[in-house]
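For reference, the chain that follows is the form predicted alone, supplied as structure tokens.
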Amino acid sequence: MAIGLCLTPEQTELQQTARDFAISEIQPLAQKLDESNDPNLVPWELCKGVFCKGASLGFTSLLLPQELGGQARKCIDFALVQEELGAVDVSIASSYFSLSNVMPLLIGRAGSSEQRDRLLSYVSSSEAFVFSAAESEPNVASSDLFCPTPDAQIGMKTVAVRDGDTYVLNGQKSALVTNAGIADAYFIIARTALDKPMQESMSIFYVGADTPGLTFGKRIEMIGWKASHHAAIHLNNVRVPAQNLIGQEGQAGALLMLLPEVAIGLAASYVGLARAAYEYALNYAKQRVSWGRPLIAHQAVALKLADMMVNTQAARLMVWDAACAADTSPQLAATVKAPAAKTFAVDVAIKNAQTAVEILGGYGVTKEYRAGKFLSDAWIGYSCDFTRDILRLGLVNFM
């Protein structure tokens, strides 16, 4: 069977549209946020307009089937867009565009026909809609999701109790929840039976942002991702209609396996960051002169740049491979290829950013140059949506 790595004319056009949008709309916004020292600045207030423009271009409905209002594009198309957005600002790409593309798929793939009609109506109306997914808790390790010990005492404490035709949710999610406090809707993971192991009792609920009892902590400051918004979620007797339970009770673990695109979108965004760090260092090395020659003419620098290019290409190919698998073999994508692509792409982004800092020398650690931003942004990917180590330990189970 022939393997083609060339983009179609339609994909090339989509890629160029995403690149033009990122440069013209996201780049000046990201620069403004990076240069701001205002502690009261809420990035989403500035990002919302750009997000809406991206939504109008179709960048938030790439994956949904056409009958649900989406474009029914392939996952590789999604990866192409995410790389272009991530090359300009990985936080905007990952926090806003990636999540808003992927989370509706959970309703499309696991929701009832009533849920699809009701909860995805915003897509056909071309309304910009931001999602958040909340699993992690302040005093519970996210790696507990992978714990093989069938102990009901291990794992998250957020609970959902059935009360007639509603569920009542109580608990707290950690301050690391992406888009908490600004999202239009939340996918909250809670346990519907505390006497069963977490893997058997986790359930997913769709919770509107205006639901009584749902409150949020203050925005937490990250070392990077300045455009993003992370905060704690507090659930105090949050009453959710029973028809907002996605799937069945205890199915959260299985349902999350239906979304390899979560890791693929993040991985593609980080390929963008890795590419940006490489191109930035390459441009600097061609202009900066040392010993009467451009830096790139020195073998020590040239070899580093070559490694950056090779590793970026390797990460991109891993993402494309995972994206193809998402369309043809979703279980393989979810268990092996998507987590492998995510961990490798983040590793490459961190290495490229670090190398960019080294090539820029003293300028690499100043805010006047972008190398430091690349590195700060890159390191957030290490633990975003589970750490590198826990993801790799998990995929070993399916090798």
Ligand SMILES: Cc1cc2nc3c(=O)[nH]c(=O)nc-3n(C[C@H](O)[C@H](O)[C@H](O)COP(=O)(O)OP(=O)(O)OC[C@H]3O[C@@H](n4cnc5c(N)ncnc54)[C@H](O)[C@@H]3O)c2cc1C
Contents of the next structure:
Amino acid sequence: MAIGLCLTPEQTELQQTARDFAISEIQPLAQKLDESNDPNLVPWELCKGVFCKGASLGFTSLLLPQELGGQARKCIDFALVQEELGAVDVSIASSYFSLSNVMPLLIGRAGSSEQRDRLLSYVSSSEAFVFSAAESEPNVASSDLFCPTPDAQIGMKTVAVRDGDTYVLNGQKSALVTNAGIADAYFIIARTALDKPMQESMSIFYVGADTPGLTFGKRIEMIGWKASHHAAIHLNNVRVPAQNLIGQEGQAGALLMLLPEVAIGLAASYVGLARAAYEYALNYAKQRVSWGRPLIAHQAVALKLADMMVNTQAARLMVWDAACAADTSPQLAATVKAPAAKTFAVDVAIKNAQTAVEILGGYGVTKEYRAGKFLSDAWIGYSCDFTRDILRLGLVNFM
Ligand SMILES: Cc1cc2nc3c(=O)[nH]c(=O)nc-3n(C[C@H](O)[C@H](O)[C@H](O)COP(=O)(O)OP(=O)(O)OC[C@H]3O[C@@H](n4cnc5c(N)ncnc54)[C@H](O)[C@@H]3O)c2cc1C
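What would you give as the form predicted in complex with the named molecule, now that the form predicted alone is on the page?
What follows is the entire complex, opening with the chain shown before.
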């Protein structure tokens, strides 16, 4: 297999456009949200305008095929954009831009032609359109999804019962669901048979935000990701047309395997965070003087910076490798390369953020400087879209 790691002129231009957009549009917004202490703030209300600008630059439709209104770009192009957005704010990159690129792919890849026409018609409009995907539940360990033992008692309890040409959904999704309460449409995973193991009974439903019976909890505050919106979803006799079932009953697990781009988008955003933490610490180490010399002239600090740079590059290469696999061997990408890249990129982001806190000394733990933000945002990646350990236990099955 030929290996080429040089970006094409088009990719370099895309990367630069994303970098300029992130710095000019996302940075001031993210800073405002980071500094806000208003518990009633709805970040999406502030983010929407910037999201629309990003959409007009094409940053929400990179992957969708051209016949469905997208740009049919390579997954590595998506990774390049996500890294730039993530370097400025990983929550905006992941919650809004990554999900908007990836979730329509589910309809494109698994939907019927009627579903593609009906559910993707928004792509050609200039309206902001945001998705949410809900699997986790408050009283169920999300790790149950990876349980190797088929047992109908284990796993999610949200249920979908067929009633004529509709399904009726009842249950609750956890307060961690990204974009719950602000999304335009939801992919709800529910069980179409509670007497069968989860692996055989999970199904995916497309649910419009205005569907009666669908309500949301209050936005949950996290230690970081200040620009994002997470809330619980309550499903009380939510009736959806049977033609909103994506794929077949019981196919949810297989369909999610069609989307390695979910983990790749997160991983690339976290490479961005790792890079930002490294560059921030490097800049500080060049300015701050100790014993008459810049910090970087002290080997104890210089070695830390070298490790930050080396690990960031290693994480980036894993993401690019997973992105190449997503285009050529999607099964390998979904089972091994994308989860491996996600866990590694988040590990590096956490390590770099922690090292940045160390290099900044006392200022590292003040809100005046960004090292603390990097660390809080980095830790959120640990369990977002499955924990490090669960992803690694999952990929062992394919080694
Ligand atoms: C920022 C963010 C965004 C999110 N967005 C969404 C979303 O959009 N939609 C959605 O549905 N969910 C979402 N989630 C939920 C997320 O998917 C889960 O929180 C995550 O998968 C972990 O599941 P859990 O909290 O149930 O942990 P648990 O499964 O309860 O695990 C707790 C701990 O035990 C470990 N553990 C559990 N079982 C085992 C085992 N068998 N062997 C070894 N170790 C084990 C885990 O690694 C973890 O350390 C989000 C979470 C975050 C933080």
